[in-house]
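The chain that follows stands alone, in the form predicted alone, written as structure tokens.
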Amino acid sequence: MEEARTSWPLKILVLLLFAFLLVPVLVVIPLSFSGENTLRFPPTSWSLRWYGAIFQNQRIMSGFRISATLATLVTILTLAITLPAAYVIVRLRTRGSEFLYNVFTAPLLLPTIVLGLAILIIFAPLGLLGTFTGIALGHLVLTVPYGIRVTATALAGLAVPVEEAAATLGARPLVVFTRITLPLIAPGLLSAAALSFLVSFDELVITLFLAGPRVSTLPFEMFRHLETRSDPLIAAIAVLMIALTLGAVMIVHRTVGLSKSFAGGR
């Protein structure tokens, strides 16, 4: 009875929170179909002209290609770093496991602008400012903590006796990992990859500290565009980025399920 009395207020609260989060989206989508030359809500005319303008803008398209390439590389590097690190933290359980986990996830405790300034100070003497390598390393500082958390959660949810059974049947550690552990935590790895890609693709603050005239990402070009113009082009790009995010989430959901992806496939 008590659960029935408390469920409705909780549902109402959740609905209000969802409504609060969705309000910006409900404003951006109509703006992207505006036929006017300036941002105005609600639009007085409707058109698809700004979606076509995206593909005619060389800076925006160049930023998109760089962002896609950068996010793909960062995702691969994130998995290459987080998989062995999470395995050491969760499975080996050494004295330094907790310390190692805290080190990997420490960037999540800092405001992004403070983190960006710290990276700028470190990268400047190394000549990494305004380079593709510098931006990739800066994004890794953000994506690795997320990858560690998701991968470690997937490994922690995997029953150890399953691996032990394979070992007792004569399988070597590498065989156990590749044929038992890796397939079972694949949902978690897929989620870590999707999250890392989206975080890198959408990152702006750290990119503002590291980008230059030779290398600039899509969010950086959007920010630069807004400094000089106030047309609905940015709204159209934002809608496409929202669609990209929803597409990534749907791929994870349709492939392995969202609940399984964060619970190690149980």
The other form holds:
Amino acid sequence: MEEARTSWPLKILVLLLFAFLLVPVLVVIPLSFSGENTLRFPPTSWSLRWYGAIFQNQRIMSGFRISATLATLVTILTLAITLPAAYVIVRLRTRGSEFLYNVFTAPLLLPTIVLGLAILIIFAPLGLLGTFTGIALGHLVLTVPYGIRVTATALAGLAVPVEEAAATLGARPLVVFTRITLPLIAPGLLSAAALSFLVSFDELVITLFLAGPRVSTLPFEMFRHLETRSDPLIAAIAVLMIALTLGAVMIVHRTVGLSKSFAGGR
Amino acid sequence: MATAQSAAAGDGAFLSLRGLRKVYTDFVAVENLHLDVPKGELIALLGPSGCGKTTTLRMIAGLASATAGHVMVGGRDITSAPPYDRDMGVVFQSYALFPHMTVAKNIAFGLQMRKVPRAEIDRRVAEAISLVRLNGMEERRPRELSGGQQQRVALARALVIRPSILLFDEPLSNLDAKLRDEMRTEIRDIQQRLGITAVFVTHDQSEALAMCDKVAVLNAGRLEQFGSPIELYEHPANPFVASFVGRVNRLPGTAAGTTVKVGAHDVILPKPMTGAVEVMVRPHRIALGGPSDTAPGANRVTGTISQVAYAGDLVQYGIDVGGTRWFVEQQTTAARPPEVPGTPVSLSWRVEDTLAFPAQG
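Show the form predicted in complex with its partner chain, please, because up to now only the form predicted alone has appeared in this conversation.
Starting with the chain above, the whole complex follows.
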């Protein structure tokens, strides 16, 4: 059997790239089981104490609760905005469709730190700094572009005649939407939701500009923790976050396939 | 233009299009279309791509809005009714099955929308499934079916609601030739058995002629002719219909009375004309003979065979007649091999097989 051959230099290059991307992440895992007081690799003793320490740390636990609430709310809002927007852009094909799509996805092209600064300048006089609402709005700037991309891709994949057929069979527009459109784009909506949740949950840069003493997210608390201490607590949290991310990615992969939902465009 | 149909609403008409017009931002898709479809007939909308046939179908179904004019069904004006209130079954070119539903659920959908009781839905779905011979496929998903089977599901789904009108949008164009012939017969058979009024959009003239009671030929948004297949083929209203429905030799000539000068030859016309004309003769209505054979009471020209294309059932000759290329089709027989290029021949055909139209432009 003749298999597609990849030359050795190319294989080695790919391997090095993977190592470059993954080794730092993988190093975190043994570190999280360290029994020591500092982030030293390799650890000389092992324990689960830092996992236990997570639940003792009030700031981290509060950050987690806020982040989880925030990410849930941001995800719901993202879907509420992107589904109608994507529908208008893909289905109605009005003259402004292309323009709207570009406006919605433009934030993806900007450095997050620029966005953060811009949002800070606008939010400051509105009294939105250090508020839950402010951070949620800031996160939406990042999650809506992803949501639009994924939802528009899902909608574009649904043939118009399928909806028309339902209409000719007697289904009113709302029924067409709930019985035909929604079930058929559900996988796309699920991946949009998973992506929005993850983006919001581990967002740091914009939050750095907006967080305050009353509202502070998990990544923000981790950042603060690292500034003052260098114990393996951070590694333990990181492992839990990796597990959460993997779980979400698995859900998306099982329902739509990664390449299909993230390979943007319409 | 010579449109055969211009009388006010025909008494027997069930579906009537009255001055239907559709304008998109940059072009006119359908222009002032009048058409009457009697109850229980299958009519074709035939024309090249872009002629407005699909747009017309979509206006009948309510999927496109008419810019002007009216769609009437059984005397009721439904021009502004939404598609879900029109009671029409549509079979789409892409079949447009619901990919997330089984065959049975696809077919049941229209009945559920009509709030038909559960037991009756089950019974009617079963009936429809056996009507299109899909027994045993009830629980399959569309993607597990072949193209022909998907087509049958689409047909059953449109039929099961007992629509007042059945609309087909090029339903056979995605099937291979053999299956297409089979489905043609099957659709026609079902349509006649149920006595349902139907409109069939196609660009395939043989499909339109073979299946339909009447054919409306459309070109650039206008109705060129509406008539039975025989009327269209034997008495085309204009050169477009003559050349779109079947093949023709098109020859310029000058007429004086019933005689036309075509090159060096005199051709007799069935009815008198004057001035510049276009003479048309169908390739298979021409008989080939020896160069000196005479054919009393018939038109006759002589030429030399320049090209032979053998297709098994037919052989097509390209024949040079005084500098003009004519095409002639002959049925083949085992008894006689096809002629060879360079052979001098005579071409003869009946006077009544001669079509002539005033030259255009």
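Whichever C-alpha set is largest while still superposing within 1.5 Å between the two forms counts as the rigid core. Since the structure is predicted, the reported quantities are computational estimates derived from the model, not experimental observations. Positions refer to the first chain, counted from 1.
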| query | So, does A243 move by 2 Å or more at the CA between these two forms, with the core held fixed? | reply | no
Superposed on rigid core, V14 CA travels between these two forms a distance in Å of 4.7
